[in-house]
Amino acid sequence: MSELPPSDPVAQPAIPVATLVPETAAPAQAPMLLEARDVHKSYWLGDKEIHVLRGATFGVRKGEMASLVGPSGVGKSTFLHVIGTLDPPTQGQVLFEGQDTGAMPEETLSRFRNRQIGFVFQFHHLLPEFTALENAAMPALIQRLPVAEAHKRAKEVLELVGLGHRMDHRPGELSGGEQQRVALARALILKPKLLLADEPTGNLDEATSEGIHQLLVQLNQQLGIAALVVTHNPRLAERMPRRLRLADGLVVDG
């Protein structure tokens, strides 16, 4: 097994790969790509409601980068799920590109999940019998790219996130921090427009934090990908270009 460093500052990747770099507008003149329309979820405990939701309204553009904060407890991670279309709404709509998620068939909805959005998480989640490249390729197989197309797009996100090194690495090899931009690597590979980001550093030390979350503001200024990211890091929060706050169920801007 490889030595692990005590600390994974991320390194600056090159970023020539021109295969994921599209041309987009500034955040403030490009169209909308995500909108959340008076999006309420509940849950039932026994005989009991659980409001989580209370009409959150919400908006991202192409290329915008914001952060979203909160108790614990309060929500983000069920506002996340809801608007990356992994769990539906009680009530409201979810738009992407003026469509609205909720109306797909459920075999549609899981493709265009797969392609459209990226999903980083607090834990990797990478098969730890797999190596670094294959982690990172699984998405284009899921999605039935030919073997060498899924692999050589895994070798150029590695390469983007600083890990063209380490691509025959199991898990276990890894340490935290290229455990997590494996995950990203993972979620960037089919060039998603919008990335969803909950609590990426919430179990990395701070220095490795650090480099995570300078790689995040990288990507999205070299890639121009959007990005929502919920963190209770306030120094991560306080980096975003735009700060959201969620409170009694609902999405507030600064």
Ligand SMILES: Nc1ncnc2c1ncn2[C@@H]1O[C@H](COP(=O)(O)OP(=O)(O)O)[C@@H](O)[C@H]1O
The other form holds:
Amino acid sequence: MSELPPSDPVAQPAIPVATLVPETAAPAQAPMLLEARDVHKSYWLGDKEIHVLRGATFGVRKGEMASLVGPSGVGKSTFLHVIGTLDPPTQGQVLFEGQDTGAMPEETLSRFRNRQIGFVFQFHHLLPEFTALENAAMPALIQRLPVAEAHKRAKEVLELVGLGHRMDHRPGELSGGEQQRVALARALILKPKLLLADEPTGNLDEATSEGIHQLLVQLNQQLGIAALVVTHNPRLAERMPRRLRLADGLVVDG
Amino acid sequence: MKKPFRTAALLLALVLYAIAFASQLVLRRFLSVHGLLSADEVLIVSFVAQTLVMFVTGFAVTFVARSSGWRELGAASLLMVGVAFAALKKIEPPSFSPDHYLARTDELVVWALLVGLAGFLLALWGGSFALIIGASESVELKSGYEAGIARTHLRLDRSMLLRLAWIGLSIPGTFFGVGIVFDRFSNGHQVPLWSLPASALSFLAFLALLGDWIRSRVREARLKPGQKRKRPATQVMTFISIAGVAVGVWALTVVLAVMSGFELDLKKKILGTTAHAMLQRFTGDMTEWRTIAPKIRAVPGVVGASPFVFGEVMISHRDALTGSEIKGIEPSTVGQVSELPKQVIAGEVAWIDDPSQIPRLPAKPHAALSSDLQDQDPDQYLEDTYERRKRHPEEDTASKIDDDALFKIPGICIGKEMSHALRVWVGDVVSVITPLGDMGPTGPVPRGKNFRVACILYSGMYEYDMKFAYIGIPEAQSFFRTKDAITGFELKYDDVDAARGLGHRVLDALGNFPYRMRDWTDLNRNLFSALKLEKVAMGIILTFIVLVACFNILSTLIMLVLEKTKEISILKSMGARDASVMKIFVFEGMTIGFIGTAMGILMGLASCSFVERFGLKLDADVYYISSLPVIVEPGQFAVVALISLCLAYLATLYPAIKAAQLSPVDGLRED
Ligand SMILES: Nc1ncnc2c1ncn2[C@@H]1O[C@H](COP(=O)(O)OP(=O)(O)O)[C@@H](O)[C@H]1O
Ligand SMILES: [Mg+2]
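Requested next: the structure of the form predicted in complex with the ligand (the form predicted alone having been shown above).
Full assembly next; the chain just shown is listed first.
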């Protein structure tokens, strides 16, 4: 991402077509990036077991983009957390590039989350005390990059999402769409291989949602980042190359 | 945690625990045999060594176990309780209870349990450090963003820090300044020139601070309800915690400074009158003293040695009578070992040797008398002794004796309180009576002898001024019929605090037996151990204030952790390590602890110097000291700061570990 071209500071991301790196490999032939095998997840409320995931099996290839839909409360967030290693599955495996994440010790797992996965949540979950620039730079600081380098990258990635003119604003001073863009910049700053977005447009109006989705698709095509986007909006889901549905604790195509 | 790690951790814990105990025992034995250290110092050194090893144990075990490893440490500690018990049983230490000489089994059990518990806690402490730097895999000493996040939690931006520094400096500075100005203009003391503008500046800063505060209050009062900025509860709690730590540290430093002041005052007075050490034979008097005197003086570190003869007598004048400890001294050398010549308020010490110098008329008191007597009432004293003697010549026992006889009566120096009690002045004749006189038909008959008062001494210790009397060695020898023997030597060293070691040197030079040495700590053991006990007790009680303040830190941090659960989750989802989350909260607690401690130390310094200069008056007749003595011992202040910071650190551990253990999803669920 460091060799990204400078983009003009308007709200809409504008990336010169000439610099695009076309994703040549067809997703079907690309190597498997992340795999969930027979993943179960239960929550306990008192002695009542809530069996949310019941053997979900799923794989996403390098550079692939997919949407995940399902009614509210079916377990979409839970699924995303489990495959993003934020929450261990009750049973089953999550493999990343063939490696079992369940066997990783704390430090490796942290580094894995830091470098390989970018999260975007429904509620932007930015740190309110920090500016957009500092928020976007946080993963780079966690990686212990020098502050100057982290800020340089954060600037680049903020420009990429079209927020070059809002760097010194705090989240409270940004609109919902802008906040979500900052969150996206933060997720992308370390060039992860997989982006997990949990209803990134759930709280936004139609037009803004449209912009964010366009941006997601664009980033996927440009940077080759695989993405799994949970969404409520069937129209947006339709436009994804691959569509998944979560039902009865299982992930099914369609 | 995997099994092999656990076993390795347990084994390591056991080995290191064993090393810790062994180092404690070996050091104690080694140091007490060879060293120049006192028993207390040996104890401190060996315990510090053990503490360090325990600390390292926790650190190492945490690394090997790849987690806090408290189970392994606990198991090793339990085993060590058994080992300690067996070792103690073998060593047979003295009992703490006065009823027994050796410790009984139940006492040993308590000892062993305490040893195990202390070891366990210390090891956990060491382990916490390992956890903070991320012991589970690779070490990470960096802490860039953690500090930044901690600062935003506490809302410590630059202006806030500046304001805190301003408060911290200007309030104590104002106190300090008032003390200095008072000292300069009321007591007329010279003060360093820079201190006047400095105090003026801090006073101005203080006023500005006050103005600023009032202005912000006014501004806030004018705001409409909706406009008012709400201060988060945690920020208020942060300030309360800082204030709590500051007050605790302040109390601790001031009280310890006052106690040190009393102790030093006492030490000065004691060492003014009694020598640093006393050399005697185990039995009997010293007849060979003339031959060993040069040997003693030749020992490096010995700056003076003066022979003395000691006896207990009664002294009477007219119908007044008092008991006394009388010492035969050598006026020419006594100044080398004590401050006796400087304590004279009337007469001369040298007149002991040359009684013909003692005038018939009452000798005038020394000009400096009233300042010597500090704030005791010197007029009353002089009225009762010197003036009375002038006004009532008929009470003068010496007037009936003709010159020839009078100037042959040997001289005696007595303390101020004794002269008051006996109502005598320089030149008066007193009789000294020993109950162990000649054998009469019905047993020993008291024997008396007349002495003329050659000088009056004021040591500042009531006991000494009431009890001690001094005569020449030849007179003492003939009075107690000891021929040419003396009781022993009084010694003075170049370093009071090395008295014990230097005593060993002197004894070695003399071939040890039959000589024995008692230094000033031995001679005043009761007094100093009481003082020390008092100081330790006060220190512990006041440390509880700091401890309570640290509970404030604990609850503030717990609230912060609860408030920041979401943030912790976000950071973790971005790949922040457990150790990093722990660091954030340890930073916060330590910042509170550090600011509080710094403010407390500053306030302590300021109020000590204030009291030092302003001088809190004490009733001199009660305390025998005119104003509250304070001493700022930098070491003591450093220890207080260290204790406070350690407690603050301990207080951070629970919230920090809890925060680190939060799962990333705990805070992500929005409700
Ligand atoms: N920590 C939890 N404790 C108990 N139940 C939970 C917890 N998290 C999620 N659930 C339950 O799991 C189910 C799936 O939740 P979620 O994954 O948030 O659904 P979605 O994102 O599809 O709306 C819901 O019924 C929810 O109540
Ligand atoms: Mg959800």
